[in-house]
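For reference, the chain that follows is the form predicted alone, supplied as structure tokens.
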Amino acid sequence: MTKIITLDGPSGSGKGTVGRALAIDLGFNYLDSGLLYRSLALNALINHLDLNDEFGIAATVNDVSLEFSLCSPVVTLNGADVTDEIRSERVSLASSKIAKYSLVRKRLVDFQRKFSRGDGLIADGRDMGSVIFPSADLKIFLTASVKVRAVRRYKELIARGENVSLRDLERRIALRDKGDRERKVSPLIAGEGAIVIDASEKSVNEVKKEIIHYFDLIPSV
């Protein structure tokens, strides 16, 4: 049987470096949720689709072709690279509001549950322990602090050549925690059971070692 370990929590709070360095570890697959979302709205604005349209945007989701690596930073999409321009703060402010909608969850459900396969798989979201994968094995809920996220995310974006404000990033990170928390539709919770963890202050290896500890301690069926 599949082993499933579901990694939830806010934007920037780490889920990503610390799911693919898990998947690395325990030889599991991997699913980036927040990567489905991005494609669709960098797919949306390279189509120019009006973003306001759900109906639109959920019709689109089986036109999507997503391909990453856990050994490779490269991302593509539908065959074009796209690794810079997915993680740009444009795509992450279309991504936050294609999220909301409820037509295009539903389309993605049967989708990302197709990723459970072979020995394992580490689901990284914001609705994997509470929706996706609700009788995940181990569930985790990573979070850090508004102004650690921010200072990350604003680290990445000038790395990237982007002009972006410190003080403008903690704000739209603090409206979109309240934004996530508050949909109808699969809002940001801890799923039942789910551990939760502040990696405010800890290192990656750190978090990764200490998931793999709550692993461990699942017994062997």
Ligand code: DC
The other form holds:
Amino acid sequence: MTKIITLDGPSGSGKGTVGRALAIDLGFNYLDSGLLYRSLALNALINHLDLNDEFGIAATVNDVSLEFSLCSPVVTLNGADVTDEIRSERVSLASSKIAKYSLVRKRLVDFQRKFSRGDGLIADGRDMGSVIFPSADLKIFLTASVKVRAVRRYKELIARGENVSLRDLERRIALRDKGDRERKVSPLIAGEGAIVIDASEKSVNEVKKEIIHYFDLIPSV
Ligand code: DC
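Next, give the form predicted together with this ligand, keeping in mind that what was shown is the form predicted alone.
Below, the chain from earlier opens the complete complex, with every other chain and molecule after it.
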């Protein structure tokens, strides 16, 4: 049986870094579900599609071929290297918009479930424990203060050469959180049975160890 650890929480809480480290340590697959929404958003931006058109965006789900792997940071979209662009601010904003569409979300369900194979899976996202893998062995909700997340994102964007202000980022992150939390479909909440970890003051290694500790407590593991 494939063991599943879901890792939900807001952007910048460290899910990606912690999730990859966990997957490598445990020898599990890794699903970065945010990349799915990002790839649809980037595809829509590249092809000048209307981001307000839920049906139009949902219709592109099968047009987009996304490749990413645990061992390499490279992400390709329909064969093109989009590693940098897919994490840009414009794609973050666009993906947050299309992630609200229930039609889009429904069409991504089966694709995401297929990542559950082999010994185990670390599933990183917003609705992994609540919607995609409700019977996961361990559900973690990883969070961090808006300030800490804004500083992380600021450093990331500056390193990428994007011109942003920390205050602006803080405001946008708080606004995006609110949208993600209050949306009707798959809202960003710590679902039933999820263990909440606040990573504001913790290193990646500390969070990883804490999760492995909870995982080791599961009787069948
Ligand atoms: O984790 P991320 O920042 O790469 O996610 C990009 C967007 O996709 C963000 O607005 C939240 C959304 N998302 C979602 O709604 N459900 C998921 N399972 C993963 C991401």
